[in-house]
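One chain is shown next in structure tokens, namely the form predicted on its own.
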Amino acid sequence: MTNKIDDRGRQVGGDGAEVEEEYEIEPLEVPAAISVHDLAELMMTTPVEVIKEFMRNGHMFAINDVVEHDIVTKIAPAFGFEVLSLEDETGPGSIVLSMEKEDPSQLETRPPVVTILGHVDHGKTTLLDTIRKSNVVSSEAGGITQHIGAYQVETNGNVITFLDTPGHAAFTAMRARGAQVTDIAVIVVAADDGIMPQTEEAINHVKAAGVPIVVAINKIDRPDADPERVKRQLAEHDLLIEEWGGDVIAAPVSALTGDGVPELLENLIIVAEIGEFKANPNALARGVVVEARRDKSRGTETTVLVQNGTLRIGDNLVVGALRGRIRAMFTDRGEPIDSAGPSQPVEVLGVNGLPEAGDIFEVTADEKEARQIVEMRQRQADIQRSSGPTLDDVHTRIESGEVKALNLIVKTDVQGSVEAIKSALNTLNTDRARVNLVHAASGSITESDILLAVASKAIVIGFNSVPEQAAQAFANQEGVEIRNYSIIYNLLDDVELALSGILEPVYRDVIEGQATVRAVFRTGRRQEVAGFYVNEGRIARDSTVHVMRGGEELHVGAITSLKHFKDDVREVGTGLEGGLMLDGFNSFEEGDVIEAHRTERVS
């Protein structure tokens, strides 16, 4: 019969008895699932036994199901293992934020990885194109072969990885989708046209990912450009930059001639110094997908960017519900490598389906374990969504530990409605809940929104604005609350409600009525009914009641039974007698006082 461990760590036999041979329950690691038959085999008994475990668990499993962790960790104490916990791999934020479960001694500095954003006419594609053929990692020059989306730059022997996304949609849709890969962000200003509704947006969007901005200022080589009044609206927008004592780093810069990048370039290290980014080059790989495309004769053809540990061809990894084999992989300039470290992007080539920017991989130690994984993956998918907040269910979310704040992302018909919402909005706000303005702008409603929407739990709120067609079904699909107005009272009404519900209600304890015991019954063996007399307010049924004697406090309770005569009644009222029987309590005295208490909310 096989030993099994009590809660004290002791090895004890199938009838409970104490085994003589001290027995240290040892840690176990597990992969995210696992089949029972493997599972036996790494614990080093038979599947049957862990089935029978299983039952008594309350879970049914067979031989060759597998397994989730969770459940895994809740029997492996019984055969003597603990089990390790996984990292998190749901949650947003970078995956590789937290070193914590890495042995200190393994973890090294990495590269930044940097994204540039800005309004599509302020030079943010030049801007890209001047820092990659300037200071591309390369011995030979025009060595630039493809675009990957990502590629690394050098500067006074530090490395810089840069993400050439799209735009900000595009970074709010790898952070929607659980992978924050950005350590810093750019965000480009043009000289001569100030901030503008796109930079405001791409703004609110890094900050809603909580990333480090360095604010580039581009086009001051053009006769007309005003970095002094950039300057002055990036304070309006909360970004004070160093030399007016934030802490924001402002570089001016020109895209077309080059004056300025370098300076760039080394504050962007001074930031990544400050920030400390280290990885485990020696871990088991884990990363995100920056982008991915078919190619008729080598297949799919997936950027990945690494972020903990290396990445090498052979590797079996699975990336979203999909999984594959490396079987090739290429830089940023089209050469092959064989392996790849933490903050370098590399194309793959390997994985079985197509998979989307921001999903996130992982290699696993084997192809059976990478299977698993994807068959667990694919059936959750079938039963789960994750859906975003509504108005409605607020309180419910708050309550699960989240900040005391509702998000909201405003969309007008008209700019002049933005600045009269934002301040209505702002008169809601208390010391104990507050309106956090996402994002306010106007025009229609559309999938950038709800991609910020699903990357910061916010609420969309159109006044006067309708969703776009794709919008629409994009935040259906996400599980994206789209409340429209065209009155601001009901707007503000709802709002009000919703932040109200944020609110751990407050109740206060009220004296409802005071009587004093002047008889003492009994009905049986152990049960006593006091006979009182009502001297102010009520005793009601519902009543939570108090027994004092002398001053003292004896008893707090339900009542079981209240009485006027010999009808059962819910009140007795001021001057009227009646008759009770408490819940756990049979020690009444005359002249005992009987208070009746209830609770009651104040706010």
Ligand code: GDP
Contents of the next structure:
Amino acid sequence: MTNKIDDRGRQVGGDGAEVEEEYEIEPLEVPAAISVHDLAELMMTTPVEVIKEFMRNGHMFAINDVVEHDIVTKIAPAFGFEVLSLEDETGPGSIVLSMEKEDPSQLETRPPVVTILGHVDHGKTTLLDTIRKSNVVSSEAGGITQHIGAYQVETNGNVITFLDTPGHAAFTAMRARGAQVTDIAVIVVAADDGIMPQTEEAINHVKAAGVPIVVAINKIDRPDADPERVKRQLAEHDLLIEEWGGDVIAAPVSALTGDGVPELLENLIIVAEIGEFKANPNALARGVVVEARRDKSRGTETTVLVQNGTLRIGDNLVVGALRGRIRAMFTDRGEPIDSAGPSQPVEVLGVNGLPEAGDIFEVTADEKEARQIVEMRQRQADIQRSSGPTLDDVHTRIESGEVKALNLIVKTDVQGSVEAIKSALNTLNTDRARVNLVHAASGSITESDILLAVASKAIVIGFNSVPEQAAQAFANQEGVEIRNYSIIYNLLDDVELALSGILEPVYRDVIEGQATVRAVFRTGRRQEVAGFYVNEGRIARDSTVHVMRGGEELHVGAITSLKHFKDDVREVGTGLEGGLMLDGFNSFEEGDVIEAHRTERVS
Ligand code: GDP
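Could you present the same protein in the form predicted in complex with guanosine-5'-diphosphate, rather than the form predicted on its own shown above?
Expanding to the full complex; the earlier chain stays at the top.
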């Protein structure tokens, strides 16, 4: 069948009818080895469905079993996925599965999305206001400014989208929810104050996200402004500015007077050109919720940023586990519009429920599909979310190619210990695994640290530093591990152990066979032999046996003798009869159930 893309970006069959199952979805990157549970989550289905499909292909796996590529590729088509690439494009150890490949010829340049970050009072809000006032998108002039969480401005014919919530907490909260929204980060540093703790934090959050940085050296109108000092401080934080041979653009500005702001915008355009940010305006829209609030008369007002495709009135969409149909759309100037393309922020009406900032929205082919996806997501929400890494399982993840670096966030009591711990941790790096310090600073462990840990799959280490109450609760909820130390050697020992994989491995109990007692014989004074029939699996000489009667466990212990007819055997398989003696149990009854257990190493 030849499918085409219609003007709404949908795949249509030869007769023009929509092909429902061709729902557009991001390519999936599948690590070299992945658990059945994680694979199911990736393919948006349940582990049970995945296990069933494996069985149809002749493989038996349990939910926590780890499977490899060749097996994944066999079952992926049953879930509508096909293998897009093997290893080369995404680096070793990954395959990419996709339902629909984005056609490169459909891609068009889109405006960059910019977030402003920096220390409190360094001028983020003032800069956002100044940019907004002086660079209104001309076609929308005349409208009344609405604060919807994001806006667009025009500079020399180029459009830039600004997210209106400055600060790294919002930035990383989005990332922690899986949404990479920002293309360029502007870090504001007041020239009279220099780099402060929150500037450092912002730099680390942005670096962890791999987003290009432009520095705005602000308040240059102030008599005590010292831009040169800021440049030196930037260099100390590995941000070498262009005039000193680096690649970081630092633009001197006064957010208050507007001086230097046009040049800052020009620089953002240059960075955007280098970044070649593109999207397909002809696809079904997909993007991110920037903010949402409830209005008594209008219902939920949701500001979304379209990241790909074009959003239109009448579109059905899913947002997280919510559903909706677009009733109306408004620009950041409150003007009603019918459609919004890539990088455009719009306020939409019609979502049933209140989504959260950072939720991803996707337009579906029709209402039925939206319903199905929402139902599936609600089921998925019931399945336990996979938690972040712990020091104990880091080595397994390194081995499987899942983690090549151990991401750490370190908080200490005093600034002096930050440097000491940093350099000590660096000595632990090996060829196979290294420590990646996502963020290290003094102070207590905050919610922002936990957010960063979620977003960068990091472990939080407190050195004489305790988590704030809300941070601890948040960490528990998100499955982020916090480890506390007061002796540096203990800290280093644990990290080293994690890296070299000699931490206590994790074991689990598996049942490998089940049999029913059919007869009981006495051999010695009190010695009993149980004659059994294996219903399933096998009973092995070295199994640990659980004797069950009426659902109750009577005994757990080792086998002292295992026979098949007269012979001593190592195991008795399904459908066969045998006899066994147990160490310390001599009260068998006909009908008792014998379960053979084995302890298996998980990591
Ligand atoms: P934010 O906390 O980073 O959002 O900082 P604000 O934008 O609220 O600014 C903090 C204070 O610095 C306000 O009193 C601003 O008027 C002032 N301010 C911001 N930018 C400048 C500037 O370029 N020059 C001067 N002199 N003051 C500024």
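Everything numeric in this text was worked out from a predicted model, so none of it was measured. Whichever C-alpha set is largest while still superposing within 1.5 Å between the two forms counts as the rigid core. Numbering follows the first chain given and starts at 1.
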(request) Note yes or no: does the Cα of residue 73 move by 2 Å or more between the two forms after the core is superposed? (result) yes
(message) Taking 2 Å as the cut-off, check whether the CA of residue 360 shifts that much or more between the two forms after a rigid core fit.
(response) no
(message) So, superposing on the core, is the move of residue 126 at the CA at least 2 angstroms between the two forms?
(response) no
